[in-house]
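Below you'll find only one chain, the form predicted on its own, shown as structure tokens.
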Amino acid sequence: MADLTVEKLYRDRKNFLDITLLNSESGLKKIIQNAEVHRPGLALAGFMERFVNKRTQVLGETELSYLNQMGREDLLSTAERLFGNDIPLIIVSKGLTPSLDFLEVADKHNTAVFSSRLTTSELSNRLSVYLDAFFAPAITVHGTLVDVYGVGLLYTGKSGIGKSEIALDLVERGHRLVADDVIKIIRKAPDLIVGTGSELLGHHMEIRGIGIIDVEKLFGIRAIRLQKRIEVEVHLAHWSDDLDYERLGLEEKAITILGVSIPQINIPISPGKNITVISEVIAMNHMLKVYGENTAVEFSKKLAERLHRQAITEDYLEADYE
């Protein structure tokens, strides 16, 4: 992953933070190391002790009020303090811009400082969702992610198995396809994984004996998803005699992505069987568990509860001898 520079932050996200810089450019080429945002609210007091300076600083109107009203000599000390611990940047909320003296500290440290027009809470609420995404975990796998019924499938197996042509499959059936042979995974929350593709290959599909298809524009824009969150893997591979395959479900697998545990189908491929249609069913047998019913768990109590009944009627009626 790329390092997220201040220059990078002012450029891509100057109008959704809604920053101006107030100082020179050569703060712009920091480093910002992670996703925390802080209020250093104890540092300008003089508390250096646990300061977190690796974090993008956000000064609101109640650190600035204090900053204002400080002499040039303990604002200059105060600055220097805070400027002299490699701090990232600084974003100043409610439009507000700190004095001249301030100004010079920074510079003199190459450290950026930003004026929002945006409220503190809203201007950190932002901050947060774009350096949570830039920072998240993330890998890239080889497979097709497709929305079924609301629920993202993540086709896995070897390659030429056939994940494509399902896929295509579905989309005809009025599925939506997110991505297809490149998936990037990204863990949005700590039980939260969501696919999708890359920027070169877009809703492009290759289908073995015809070639490069484009998705969007042969089923239009409602076949297609930018990112969908993955729910469960089906894991896809040829027949096999020696292998014991899930009868009855109750034995649920799972495989763990970025951290985060999903259930993991195994489907054999065998001539003439509809894995498009086993795929809806995936998907809404899937929903039924999220509701709380499991019907593989349902008919074993409803037959151990049969065999029951039926193993007392025996003993009665081998007990009676009227």
The other form holds:
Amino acid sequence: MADLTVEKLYRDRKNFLDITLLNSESGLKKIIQNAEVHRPGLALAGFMERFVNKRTQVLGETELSYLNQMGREDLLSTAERLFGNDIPLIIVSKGLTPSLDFLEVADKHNTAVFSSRLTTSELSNRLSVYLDAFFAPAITVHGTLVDVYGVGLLYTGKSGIGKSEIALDLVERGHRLVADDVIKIIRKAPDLIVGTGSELLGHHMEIRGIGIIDVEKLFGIRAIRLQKRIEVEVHLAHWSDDLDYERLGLEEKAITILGVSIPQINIPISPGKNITVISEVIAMNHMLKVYGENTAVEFSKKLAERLHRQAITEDYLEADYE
Amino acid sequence: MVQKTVKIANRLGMHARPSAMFVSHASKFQSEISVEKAGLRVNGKSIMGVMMLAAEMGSELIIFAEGEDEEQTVEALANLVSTGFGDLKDL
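Alternate state requested, the form predicted together with the partner chain (shown: the form predicted on its own):
Let us now look at the entire complex, which starts with that chain.
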């Protein structure tokens, strides 16, 4: 992953953050190393222990009025202390501008100072949105991601097993392709992973025997979506007599992707098997479970009750001499 | 697991035809194959993945193989890339 320079932040989100650069461009080369945002109130007041200098520093109205009431000497030493700690950048909110002395010290330490017209909380929120997305853990996997009835199914399995063909079949039945072949997975929250395709590939896919096709052009806008939460992994493999496949569905297999555990379903492929319908069933079954209905568990409970009742009835009949 | 780093030798880089050639060669081997460029790793038997790398001339590819024929696999594929895809040299 390429580093996030201050310049990249400025270029990518100038309008979103509504920022303008107040001092020289020498600070644009600095690298932002983490997703956190910090308001350095205590650091300005002189308490430098545990100062989180690697974070993006945001100054609000309070901090600015504190700086403005200082004498020149005090201001210079405070600025020196702040910028001397190798902070990546400062953004001042509400369109405020710190004094020229402050900016000069910033220049001396090659640190960029921006002014944003947003309020402090709005600025912090938007900064977090951008920084969190940039620093979110991500991997790329080989597979196909399809939205089936709103459930994100990630198909995995060897090259040539038929993942793309299944996706095509699902698209034909009204489901939506997210990406084929190269899936970029990002962890957006502690228990949430989202998959997208690559910009270059878009919604193109390769179908053996035909070549490259464009699903968006062929099936229209309804056939695609740009990103989708991944909820179930469907692993495809050739049918093997040695392998035991799940017969009841009482035990759920899980796979961990970027620290997030999602159910994994192993589907054996054999001629004449309709994986499309099975896929729809997987999606619907997952939804049932989300809504608190576990068919396998319910059925097994029912069976157990019946066996219990039968045993009682038999006991009664045996002991009944009427 | 065997791996080898190679430089793209043909002038136009891994465009569609060299990519197709690469994956059809790769598919003849039993090993699991992956190819990496600049930290991005894709399946070496999938044409979309290989094309997505957009590997230009002079860029470095790392070819990984795992399986019974991993040695031959990496050797053959590395050779294909570093010789500029044989007949496709001028493309």
